[in-house]
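Shown here is one chain on its own, the form predicted alone, set out as C-alpha cells.
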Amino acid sequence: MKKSVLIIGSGIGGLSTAVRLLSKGYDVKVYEKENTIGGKTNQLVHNPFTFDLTASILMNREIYEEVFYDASLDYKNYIEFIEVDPIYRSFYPDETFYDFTRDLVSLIRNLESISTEAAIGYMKLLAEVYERYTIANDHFLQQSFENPFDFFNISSIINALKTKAFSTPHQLISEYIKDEKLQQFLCYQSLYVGISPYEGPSIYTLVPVVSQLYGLWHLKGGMYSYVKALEKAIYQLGGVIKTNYTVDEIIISGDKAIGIKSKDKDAVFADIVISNADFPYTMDTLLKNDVHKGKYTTSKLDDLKYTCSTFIIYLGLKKRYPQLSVHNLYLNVDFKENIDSAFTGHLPIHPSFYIYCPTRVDDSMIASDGECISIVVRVPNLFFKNITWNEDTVKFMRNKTISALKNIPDLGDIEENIVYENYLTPQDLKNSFNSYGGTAFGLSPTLTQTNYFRPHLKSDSVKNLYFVGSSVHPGPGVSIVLLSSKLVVQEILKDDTL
C-alpha cells in the first residue's frame, strides 16, 4: 500500500518534493492557503504585463533539470531555457556602466577598460572562490547533516576550514579587487541570500562566481513557468494540489505527525507531513506544544538571526529601453552606508538596487510593445519596529528609487512612460506567504546557522515530520531550496527502509 504524504505550502520546495516523492510511489497531496500556487515564487499579471513576483535570477541550471530527471521525466517537455548574456550590466551614478559577459575575451577587455590590475584580480578571485565552491558543494550543500557525526568529524572540519568562511565577502573581494566599482558589483550579490557583504561569511562570494563561471538563464514565461511545470508533472504523476486550504495546525499523536487541521476545513490525515511553510512560522504557529518544537520554541526563535527584507516596484512601460539588459544593478553613492541600512533598521536614502527586465529576451511576458521591469531594493525586515509599511513609506521608497533609476543614461523619461505600477513590501511577504518577520529568505545563513547548525530537514522531536525551504539546510535561494527538496526526499526514503 502506498504511503500517504501531506505537504504544507506550494512553494518551489513543496512542489519539487511532491514531484520527487510521486515518482517514488508515494501518494502526495499539497495544501496551499492562497488561491494560486507558487508561494513567493509567484507572478503578477496585469494585461498586457506579466511579472515574476520575487525570484528572477536562475543559477545552477542543472539543479532545475535534476528534479525532472529524478522523476524520469524530460525537462524539455516542461520548460525552455534562454541563456542570458551579458549576465549583468552594472550602472553607476557617474553614468558609466560595465558589462559582465560569459565570453572570456569580451570579459577581459571590459575588465581591462577598468585596469589591468582589475582584470588580473578578478581572475584570481574566480579561481579562489571556485575552489571553495567545489568543496562546499561536494561536502556541505549535498549532505543532510541530520546526525551530529555527519558534521563533527575530521574530514568535515578539514573541508570547512578549506572554505575559509571566517572572513566577510567584502574582505575577500578586497584582497583581489581594488577598484571600488568592481568591489560594489561583487559585494552586492551577497544580498541575493539576504546577508550583508560586510558581515556575512565569505563563502557567499560563490554567488557572483557561480554566475560568472556557469552562466545565468531565463525561463521562457518567467520563473513562474517552473512552478507551472512542476504543477503539470504533479498532475501527470497522480498527485493532488488543494488551494484555499489554510493549515492552522500540524496534528501530533503521541510523538508522530499524523495530519493537518484547518479552522474552516476538515482535518486531513497521512503517514508523513512535510512543511514547506517558513520554518520559523511552522515552529511558532503550526506546532502548538513546546515539546514538539524541540529547541525552536518562540523564545529561541527570537534569538536567531534573520535575513533582511525586500521592497519591489513593478513597472509596466509603454516604451522599450534597450539600455537595460535582463539583469542589471544600479550601485549608488554612499554604497556601504545604504546597504548597511537594511540590517540596522533604516530605509536607504540613496538606494542601490537590482533591475530585472525579462522582456529584453522574452516577448511572452508582454502582449504589446513596451517593457516589464522589476526594481528590487533590500530593506529592513519587520523585526525592526521603527518602520511601518504604510502609504507614506511606500511613496518614500518609490520616489527615492525612481529618482535614482532616472540617472541611468536614456532612462530619464521612464516615469512618463509608466502605464502600470505596483509594489511588494515586507508586510506583504508576511501576510501573503507567512514569511516570519517579513524576511526575504527566512533565517540568515550565518556560520552559526549553516550546515548542522541550521534547522534540520526532519524534526528532532516528532516522527514523520519533515521540512523543506529556505530556512532549513542547505539554505536560501531557489536553486538551494531545490537541493533541500532532493535531500529531504533522500531522508524520507532512508527512513522508510529502516
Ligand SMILES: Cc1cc2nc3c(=O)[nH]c(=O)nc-3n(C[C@H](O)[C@H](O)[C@H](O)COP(=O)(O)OP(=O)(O)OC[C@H]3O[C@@H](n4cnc5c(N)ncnc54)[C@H](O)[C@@H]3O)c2cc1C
Second form
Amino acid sequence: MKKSVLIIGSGIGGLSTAVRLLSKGYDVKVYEKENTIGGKTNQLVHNPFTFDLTASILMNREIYEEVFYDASLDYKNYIEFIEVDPIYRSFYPDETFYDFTRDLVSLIRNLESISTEAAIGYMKLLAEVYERYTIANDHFLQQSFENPFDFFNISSIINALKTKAFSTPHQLISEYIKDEKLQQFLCYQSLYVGISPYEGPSIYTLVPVVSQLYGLWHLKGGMYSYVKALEKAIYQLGGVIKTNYTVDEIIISGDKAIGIKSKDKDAVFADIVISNADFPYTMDTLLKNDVHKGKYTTSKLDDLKYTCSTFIIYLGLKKRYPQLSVHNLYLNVDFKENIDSAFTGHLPIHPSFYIYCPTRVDDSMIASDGECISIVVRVPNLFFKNITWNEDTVKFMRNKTISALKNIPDLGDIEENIVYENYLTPQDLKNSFNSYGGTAFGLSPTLTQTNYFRPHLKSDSVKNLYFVGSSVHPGPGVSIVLLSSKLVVQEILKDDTL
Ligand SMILES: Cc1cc2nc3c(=O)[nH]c(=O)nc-3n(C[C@H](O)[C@H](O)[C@H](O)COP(=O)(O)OP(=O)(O)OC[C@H]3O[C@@H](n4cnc5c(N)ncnc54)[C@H](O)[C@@H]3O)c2cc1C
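Mind sharing the form predicted in complex with the ligand? What's above is the form predicted alone.
What follows is the entire complex, opening with the chain shown before.
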C-alpha cells in the first residue's frame, strides 16, 4: 500500500518535495495556510502589472530542471528559460554604471574601463572562488549531514578547510580587488543569503562567481511560473493541495509524528509528516512538547543567529526605462555603514538596493506599455524591537529609496510615471508566511549554523517527522531549497527501506 505523506506549507520546498515523493509512489497532500501557494516565492498581480513578490534571481538552472528529471517529466513542458545578459548592471551615485556581461570579451572591456588591475583581480577572484565552489558543491551542498560522522570525518574536515571559509566576503574580495565600486558590486551579493559581507563566511562570494560563470536566467512569466509548474506536476501525479488550511499542531503519538491538527478543521493523519513552514517557527509553534523539539527549545531558538529582512517597493510604470537591465544594483554612498545598518537594527539613511525589471525581457508580465519594477532594500529583521513597520516607517523608507533611485541617469522623472505602487515589509513576511522574526532567508547560514550544524532534514527526537526549506540544511535561496527537497526525499527513501 502507498505510504501517505502530509506536507505543511506550499513554499518551494514543500511543492518540490511533493513532486519528488509523488513520482516515487507516495500519496501526498500539501496543506497551506494562505489562499495562494508558493510561500515567499509568490506573485503580486495588479492589472496590467505582474510582480514576483520576492525571489527573482535564478542561478543554477539545472537544479530547477532536476526536479522534473527526478520525476521523469520533461521540464520543457512546464517552464521556459530566458537567458539574462548582462547578468547585472551596477549603478553608482556619480552616474557611472558597469555591465557584467556573459560574454568574456565584452566583460573584459567593461572591467578594463575601470582599470587593467581591476580586470586582473576579477579574473583571479573568479578562479579562486570557482575552486572553492567545486569543493562546496561536491562535499557539502549535496550531502544530508544527518549523521555526525558524515561531517566529522577526515575528508570533510580537509574539504572544509580547503574552502577557507574563515575570512569574510569583503576580506576575500579585497585581497584581489582594490577598486571600491567593484568590491561593492561583489560584496552586495552575499546579502542574497541574508548575511553581511563584513561578517559572514567568505564562501558566499560564490554567489557572484556562480552567477558570472554559469549565468543567470529568467523564467517566462517570472519566478512564480516555477510554482505554477510544480503545481501542475503535483496534480498530474495525483497529489492534493489544500489552501486556507492553517496547521496549528503536529500530532505526535509516543515517539512518532502521525498527523496535523487545525483549530477550525478536522485533524488529518498520515505515515509521514514534513514541515516546510520555517523551521524555528515549526519548533516554536507546531511542536507543543519540549521533548519533541530536541535541542531547538524556545530558549535555544533565541540564541540562534537570523538573517536580515527586506523592504520592497513594487512600481507599475506607464513609461519604459530601457536604461534598466533585468537585474540592477544601485550602490550608494557610505556603502558599508548602510549595509551594516540591516544587521545592527537601523534603517539605512543612504540605501543601496537591487532593482528587478523583468519587463526588459518578458512582455508577459505586463499587459500594456511600461515596466514593472521591484526595488529591494535590506533592513533589520523583527528581532530588533526598536523598529515598528507602520505607515511612517514605510513612508520614510519609500522616500529615501525613491530619491536615491532618481539619481540613476534618465530615471529622474520616475515618480511622475508611477501608476501602481505597493510594498512588502518584514512584518508582512511574518504575518503572511510565518517567517520567524520576519527574516527574509531564515536562520543565518553562518559557519556555526551550516552543514552538520544547521537544523537537520530529519527530526532527532520524533520518528516520521522531516523538514524542508530555507532554515534547514543546506540553506536559503530557491535553488538551495530545491536541494533540500532532494536530500529530504533521499532520507525518507533510505528510512523506508530500513
Ligand atoms: C525579499 C526576498 C528576495 C529573495 N530573492 C531571491 C532570489 O532572487 N533568488 C532566490 O533563489 N531566492 C531568493 N529569495 C529566497 C527564496 O525566496 C526562499 O529561500 C524560498 O522561497 C523559501 O522557500 P521555502 O520553501 O523554504 O519556504 P516559504 O516560502 O517560507 O514557504 C513556507 C510555506 O509554509 C506556509 N506555512 C507556514 N506556516 C504554516 C502553517 N502553520 N500551516 C500551513 N502552512 C504554513 C507558508 O504560508 C508558506 O507558504 C528571496 C527571499 C526574499 C524574502
